[in-house]
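In the form predicted alone, a lone chain appears below as C-alpha cells.
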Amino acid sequence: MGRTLLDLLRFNRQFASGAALLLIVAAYACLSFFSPYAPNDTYVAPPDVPPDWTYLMGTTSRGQDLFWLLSFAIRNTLAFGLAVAVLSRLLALAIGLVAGYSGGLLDRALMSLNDTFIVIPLFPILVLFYFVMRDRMSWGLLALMMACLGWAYDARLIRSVAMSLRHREFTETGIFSGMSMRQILVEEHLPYVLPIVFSTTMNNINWSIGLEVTLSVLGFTDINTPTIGVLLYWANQHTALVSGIWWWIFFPVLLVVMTFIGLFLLAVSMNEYIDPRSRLGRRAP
C-alpha cells in the first residue's frame, strides 16, 4: 500500500494535487495548537473588522479572530470526518470480508442487514437523533451515529472483492495449511481490498463532513464545539451576509471546498489505479 501511494504521488498529478491541498488544510489546522485564544472565547477582538494585517481573516460579530477560530473549526471538522470514516471502514471491512468469504446463510443474513442500512433515509434519522439526544448531544455521539449509518455501500463493494478471492489458489492453500478464517481474511484478503478501502475512506470523509456542515448550519448539532458548520451557523444567526460581513462565510467555505476537492482528487486517482481500463486509457497515445 505504501509503495502504491508513493507511485501515485510521483506519477499521478491528480493524486499529488489532492495531497497538496490536504497538506495545506492540515497544516492550517495544526496552527490551532498555537492559538493565543481558547476556541469559545468571545469579544477578544473588535467585532466585525474586515481582513487586514492585524486580523488576516477579519473578526466575527462575536469579537473572535477568525484566523484562529477557523483553525480550531477545520481541525474539529477533519477529526470528525476521519473518526466517522475509520469507524465505518472497520464495520464495512468486518462485514464485507466475512460475508464474501463465508457465503451461504451467513452471507445472506449479513447482506440483508446491509441492504436494510442502505435504504434507511439518513438525514431524517440524524435529525430525529438530535431531537432525542438534544440535551446530551456531543461531537462524539454524532460521529458514532453517522459511522453506524455510513458503512453499508462500501461493505457490499468489499464483499464482491472477497467473493472473487474466496476460490483463489492462495486461499485454498491457506485453508489446507490450517489457517483460521481470521488469519486468511487479515493476512491474505485484506491487502487486496486496501486500495478500495483507501478510496472509499476519502469519499466517506467527504460525505460525513458535508452532512455535518448541513446539520450544523441548521442547528442540529452541538453548537458549542467549533466546526466549519458551526461557524456558518453563527454567521447565519448574526445575518453576516446581510450585514456585509462576507469574510465570516467566505473563508470557512473556501477551506471546506479545498478539503472536498483534495479528498475528491485522491479518491478519483485511487479509483483510476484500481481500474486497469482507466490506467490503459491514460497511457494510450
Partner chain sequence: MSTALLEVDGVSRIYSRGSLLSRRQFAAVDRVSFGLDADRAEIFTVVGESGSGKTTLARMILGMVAPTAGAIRFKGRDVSHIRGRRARLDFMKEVQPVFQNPFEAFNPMKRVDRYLFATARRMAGLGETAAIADAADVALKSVGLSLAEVRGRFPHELSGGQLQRVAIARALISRPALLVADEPVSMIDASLRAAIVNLLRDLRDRLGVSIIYITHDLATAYYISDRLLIMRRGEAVETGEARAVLDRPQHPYSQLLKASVLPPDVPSEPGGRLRADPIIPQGASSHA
Given for the second form:
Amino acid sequence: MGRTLLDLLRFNRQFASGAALLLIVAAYACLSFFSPYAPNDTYVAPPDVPPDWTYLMGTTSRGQDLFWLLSFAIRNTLAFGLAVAVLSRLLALAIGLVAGYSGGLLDRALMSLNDTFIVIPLFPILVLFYFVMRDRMSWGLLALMMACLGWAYDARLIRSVAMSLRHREFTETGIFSGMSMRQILVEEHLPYVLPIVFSTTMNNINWSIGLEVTLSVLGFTDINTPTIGVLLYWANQHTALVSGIWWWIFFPVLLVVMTFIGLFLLAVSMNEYIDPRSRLGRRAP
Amino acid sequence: MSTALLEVDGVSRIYSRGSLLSRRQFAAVDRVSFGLDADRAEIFTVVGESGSGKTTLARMILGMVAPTAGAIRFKGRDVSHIRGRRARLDFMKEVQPVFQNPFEAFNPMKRVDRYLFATARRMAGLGETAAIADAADVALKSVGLSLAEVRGRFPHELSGGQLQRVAIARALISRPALLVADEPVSMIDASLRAAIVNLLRDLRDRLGVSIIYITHDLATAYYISDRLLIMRRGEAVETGEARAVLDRPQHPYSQLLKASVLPPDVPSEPGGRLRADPIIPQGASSHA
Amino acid sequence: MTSPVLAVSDLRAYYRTSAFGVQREVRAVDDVSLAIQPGEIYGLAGESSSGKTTLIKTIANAIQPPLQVLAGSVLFDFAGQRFDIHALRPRELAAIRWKHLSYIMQGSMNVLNPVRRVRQTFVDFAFRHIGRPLPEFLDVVRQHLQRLHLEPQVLEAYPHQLSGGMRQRVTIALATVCRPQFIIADEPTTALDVVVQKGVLGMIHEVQRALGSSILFVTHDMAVHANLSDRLGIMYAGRIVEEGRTADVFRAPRHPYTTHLIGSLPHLGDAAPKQGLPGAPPNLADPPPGCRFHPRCPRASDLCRRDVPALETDASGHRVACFHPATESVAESIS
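Following the display of the form predicted alone, present the structure of the form predicted together with the partner chain.
In what comes next, the whole complex appears, and the chain from above leads the way.
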C-alpha cells in the first residue's frame, strides 16, 4: 500500500496535486499549535480590520484574528472528518467483510440493518440528536453519531467484494490450511478491499465535513468549538456579508473548497488505480 | 469386511431454482453411493461433463456442502455432523482438497509459502519455526520441489505446474488419508500435465494416500484410476474397475462418452472421425 | 500453387506497458511468418503464453493499446483483392469484417446479444454485407441454417434458451452466413463438453468443405488438431517452432517440443507410463537467449544456448526451427 501511494505520488498528476493541496491545508492547520491566542478568546484584536500585513486575513467582528482562528477551525474540521471516516470505515469493514464471508442468516441480518441505515434520512436525525443533547453536544459525540450513520453504503460495497472473494479458490485453500475466519478476513481479503476503502475514505471525509458545516451554520452543533462551520455561523450571526466583512466568509470557504478539491482528486486518482482498465488505456510513452 | 475409509451412502443434493412463484427443484447429485477401503490406497475417479454434479459431490465429501439426503461417512463418522472448529480441523487433517485452477488456489497478493506454513502450524500442530519449515520442505520434496525454490515466491512467479505441485504439497503436510482433486490438470499446460498425473499415481503408491480424482477427461482417467464412476445429470450411470468400464462400457451414456473422445492421432481420411455425427438436439447431451 | 489467402511475414508484436515508470516488454509474437492457402484448415497449437492468442489478435487487427506491432506485415488476398490489414482505415476494415473475414470465438455469449433474439444478431452482423431486402435476407439465413442442420426456429430464440453447444453452432452459422474466405476460430470448442465438441467440430469441418473457406483454427488440444486441421503450426514462447502437414507432424515430429506434445498425450486405452517435460514455459518478458526451448530440451547444445534457430523448410514443405531436429523423419517424408 505504501509503495502504491508513493508511486501514485510520482506518476499521477491528479494524485500529486490533490496531495499538495491537502498538504497546504494540513500545514496551515498545524500552525494552530503556535497560535498566540486561545481558540475561544474574543476581543484580542481590533474588530472588523480588513486583511493587511498585521492581520493577514483580517479580524472578525468579535475581535479575533482570523488567521489564527481559522487555523484552529480547519484543524478541528479536518480532525472531525478524519474521525468520522476512520470510525465509519472500521464499521463498514467489519460488517461488510463478515457479512460477505459468512453469508446465510448472518448476512441477511446484517444487510437488513445496513439497508435500514441507508434509507433513514440523516439530516432530521442529526437535528433531533442536537435537540436531545443540547449542551452536552460536543464534536466528538457528533463524530460518533455520524460515523454510525455513514458506514452503510460502503459496507454494501465491501460486502459485494467479500462475497466474490469468498468463492475464490484461495479462500478455500486458506480454510483447508486451518486459518481462522479472522485470519482469512484480515490477511487474505483485506488487501483486496483496502484500495476501495482508501477511495471511499476521501469521499466520506468530504461528506462528513460538508454535513458538519451545514449543521454548524444552522447552529445545530457545539458552537463553542471553532470549526469552519462554526466560523460561518458566527459570521452569519454578525451579518458579515451585509456589513461588508467579506473576509470572514471568504477565507473559511476558500479553505474548505481547497480541502474538498484535494480529497476529490485523491479519490479520483485512487479509483483509477483500482480500475486497471483505465490505467492500461494510457499508451506507454 | 474391511474397515471403510469413506462411505458415500445414497447421497443427494437438491437445489431449488427460479423465483419465489415458480420454484423448480433439481438434483445436482442424485442418490450416489460408493465406498473406499481404509487398508488399500486407490485412485477413485469420478467422470462427468459439466452439470453432471461431480463438483458438488466433491464439495460434499470435503464437508463444504451438506447433502440433502443420504450420508457421507469418513472413518465411520458422518461428515455433515462435524461441528465446531476443533472437530473441523481434525477432519481437514485427514481429508484435503486440490483445486482446479492453480493460479486461483493461492492469493495472488500473498507469498505461497504462507499456506504451507499455516497448514504445518494449524493442521499438523507444529510450533517451532524450524519444524514448520522442515515439514513444508518434506512435503515439497515429495512432489519434486523444495522449500528453497518456493520460499518467498508469489504465485505469478511460478508456472501452473509448479503451483499445482505446491498445492498438492500443501495438502500433504497434515498427512491426510484422502485427497479430493477436482479437475487438477484441466488448467495445466499439456507439457506439464503428464508430470502432475504421474505425481498423483506416485502419491498413491508411495505415501498410501487415497485420491478421489474428478475429471471430464477419459484419457487421464484411464491412465491413473483404479476404479471409476461415471456421472450424468447427478446420477451415477456406471461404476466399476476403471479399465474394464472404459474398455467395455455398458451404459449407453458411457458408450457415447467414450465414442466422443477424439484420439490424438491423424485419421486415415481428413475429418473422418467428425462425420456422421448425430446432431445433438436442444438440451445438449442426449442418449446415444 | 495459388497465392495464399493469408500471408504473415516477420510479424513482431510486443506488449509494452509502463506502469508507474517501470517499462515492461512482453515479447508475445516474435518473427512469425506463415501462409495459409485457400480452402485449408490451418491449425495453430501452443500452450498458454505461447503467443497464439496474441498472434490471432494481430492477424485480426484487434490490437489494444499495450499490444504494439513492431515489425512485419499481415496481408490478406480475397480473390484478387489484396489488403494489408494494419494499413486499413476503420471503415475499410468494417467492410471486410464478416464479409471476407469472420471469427468463431470461445465464448459464444461474446457474439450473441443476450437480450435480443438470435434473428436480430444475424441482422446486426450480416444484413448490410448481404445487401438484399430483409425478407430475402432472412431466407438466405434460413437456407444457411438448414444447410448446417439447424432448425430455423433458433432464430426466434434468445441465447440463454439454447444450450452451450447449440449456441456455439449458431455462432458458427453466424460466422459463415456471408460465405467469408477466411475464418479465425479461437478455441471454439474448448469450453464444450466432449460429446458436444465432436458434433461442433464436425459442423466446422462440413461448412468449411462446403464453402471452401480457409480457417485458422487455434487450440491447445492436439487431439482436435489431429482430427481437423490440414496443416499444423506449433508455437512455443512466441515463435513457430514447427509447421507441416498435420499427418506428417503427427507421424514424424521433428522438433523435440512437438515430439513431446504428441508423445505425452494419454490415450484412452493406453496406460503406458508417460513422461512430463521438465521445467516450465519461459517468461516472455525475459525469454532465454538462443532457442527459447533449450532450457527444457533433451537435445540442447551450446549452439542452442547461443543462437536462435531459423525456421528451415525442407523439400516437402515441412518447416522446423531446430539445430538438432529428429532426423529419421527426413527419410520418411522423402520416401
